[in-house]
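One chain comes next, on its own, written as structure tokens: the form predicted on its own.
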Amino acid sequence: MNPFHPLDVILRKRDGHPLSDDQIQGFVRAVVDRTPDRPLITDAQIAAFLMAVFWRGLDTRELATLTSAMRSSGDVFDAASLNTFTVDKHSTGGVGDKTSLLIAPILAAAGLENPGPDGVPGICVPMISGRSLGHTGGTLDKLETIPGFNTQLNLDELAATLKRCGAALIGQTPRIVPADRTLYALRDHTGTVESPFLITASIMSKKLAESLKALVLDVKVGSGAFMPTYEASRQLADLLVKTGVISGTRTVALLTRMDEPLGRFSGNWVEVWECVDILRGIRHPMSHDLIELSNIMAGWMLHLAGRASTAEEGARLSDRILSSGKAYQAWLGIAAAQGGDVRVFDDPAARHKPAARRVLMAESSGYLASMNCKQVGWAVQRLGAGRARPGDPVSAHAGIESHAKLGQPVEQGQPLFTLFSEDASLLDEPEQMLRETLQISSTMPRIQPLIRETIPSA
């Protein structure tokens, strides 16, 4: 192998041409090897490579290559001693999105019917969830409200957590990936952050790092969605696909309609508390976009696990497990299994104890047109919800409640939006967030389909 020269990688994307794999794996391998007292690369020259992929972007051989050397950066989660069937799913982010709190018992339950080999569920969801960030909420935050609850699992544990549960919902440990965190960081500072090249990387080195046969991943399209076009959106999912087939992972790609809060409530105690509600058999008809949304990602995942000839039949298949109380008695078994206090379940209603509460009005009469989902989200991390940087705090209890859905009537006076907090001082902000960018109008407005596209693997 020829000595690693950073600059000669820099030079070499910068002026257009593609890196070898030797060349992309040297710099990966640079990246995490690095020490205060040996410095391979500087992080001036990651920054400097991180733009030029930026600008010239990279073909499908070396964004593969990338995002395999990132995947082995570090530890990887080995699910071959369970002899199952490995599948997750995974969304660019959005407002209100706590699909993963609804498939992962769906699909746990499904396994747990039909165990393999030494009892072990024939389905497993090692789901690997994030925090929030900006304006989109995270999993973790919401899983960590739940009294006593672990999300930092090591890998043993984590293979255990599956072995008895069939999901388990962790964070991302410091081995897993760890090329990803220097970069992501220094991204984050290089305004690289949207290259859909080093998207791609970030999010599927990440799974990958599961082990999985398959993947579902929920790529958001509109006001709240992460990229700011439908073709960006388009080309993203794409790029994740193709990524995953070459990788040996069965991958399926939705792009799903963000332009408002997904279901009844965004914040993270209150979201935890409306998935509950429908674990338990309580439908809301605010909730009715996130059991379909829903059923349709865990109907994909079904199918590609053999549970489903199709993955409308998966659906239906996901609903009948999720009406019947098998995915609540999943979900019981995996908040136990991390620690969780299964209690706060019996009633979550009653837990949602915010300090302080604000109801928006319709300020006229016209049906529910349009609404920026991004300022939505921004409302709620001011709110308390969510955070500006990492490492920021969160609350519990802070967020919003949706009362009206986009294309529905509405009467003067009528509630559109219950804003919670934990402190009465940060309401008036987000009420007037929302205010500027909620529109009603005299005819009933175009909405877009829930899914817009599906792009499977080949």
Ligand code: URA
Second form
Amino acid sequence: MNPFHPLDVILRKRDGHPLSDDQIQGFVRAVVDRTPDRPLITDAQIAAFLMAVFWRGLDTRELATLTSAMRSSGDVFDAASLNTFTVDKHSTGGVGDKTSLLIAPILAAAGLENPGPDGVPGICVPMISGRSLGHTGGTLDKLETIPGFNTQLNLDELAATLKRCGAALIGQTPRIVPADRTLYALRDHTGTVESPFLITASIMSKKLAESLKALVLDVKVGSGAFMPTYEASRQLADLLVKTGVISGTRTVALLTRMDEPLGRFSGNWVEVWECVDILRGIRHPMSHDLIELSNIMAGWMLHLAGRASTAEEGARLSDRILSSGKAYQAWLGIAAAQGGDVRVFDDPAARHKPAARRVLMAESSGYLASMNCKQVGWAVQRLGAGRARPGDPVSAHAGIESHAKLGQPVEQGQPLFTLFSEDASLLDEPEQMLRETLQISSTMPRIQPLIRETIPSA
Ligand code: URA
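Having seen the form predicted on its own, I'd like the form predicted together with the ligand now, please.
Complete assembly follows, chain above in first position.
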């Protein structure tokens, strides 16, 4: 193999030339193999490379090679011995987006009903999730409000839980995709987070480290989305799907509406409570969009796993699994296997104990017309549910309850949101942020469909 010269790689990309597979693999190896004694590449050189990619982009081969090199930079979950169909979902992040807590048990229930010859569920969901950051929530923070629930399983424990329960929901270990840890931290400091190529490599390297046969992506569009425009979200969806397919994973992306919080609650324990209600057959009207999106995503996963001839049939099967209580039984199994005290699910409302709450009323009558959903997400964060910096603690009980959805008629004085916090002094700013952004109009607004586009569409 030729010696690796970081500057050659930077100059080639800076000048708009494609990089060879060797150059990309050498770059990623240098990022993870460097030590103070062996400075194979400096932070300045990594930053320069990131900026060159930001401006010049990557072609499909370069992106697939970067993703695969990042995936292989640490431990990879080896699902081969389980002899099952591994499938997962990923969302680019939203407000009140708790679909993972419904989809994992729905798929687990489908897998438990159809075990393979050696007794392993026929479908397994090795779900590696993240924490809340910025205006979006994180699955791990929600799960960790369940007493005893351990999200820090190692890969052997992940395999054991999948064998028994068909799904496990865990956090990234320091050994999974270590290259992303270094690259992401430098992207954050160099204004290169928003590159769709770097985002794709970051997301897909972590998902593909789960050894997936299929992946369904929820790429948000709208005022609460990570990407600023529909076109940017679409480009990202396209890159994610292409990268998944090249790696041999059946991959579908849904572009979905994120113009308002998904479901009834946004926060941490309150989101677990909402999902437990749904799993137990209680369908609050404010949870309608959450249930619909979860069934559509799970429907695609069931279809890709061969359990339904179309995604639509899969969505109907998903809803039947949910209504039958089988998903709830699967959820109890997963939570117990991960150390969770499942008695808290008997009465989840009783566990919600915010020290302070405030109701925000409609200031006029009309239709709830619009809100900046990112601002709503920041209000949830300021109530204590999210974190300002990585590593900050989050409150279990902070959050908001939505009492109306976009397009709905509202009367002056009707509650629109209830705010919860563990500290009464944290209520004023979020209340003001919500007041500023909520628009009520006298005419019926045009509301986008929940699913804007599916890629690939067939
Ligand atoms: N999520 C990730 O995991 N990586 C990114 O770069 C952006 C969102």
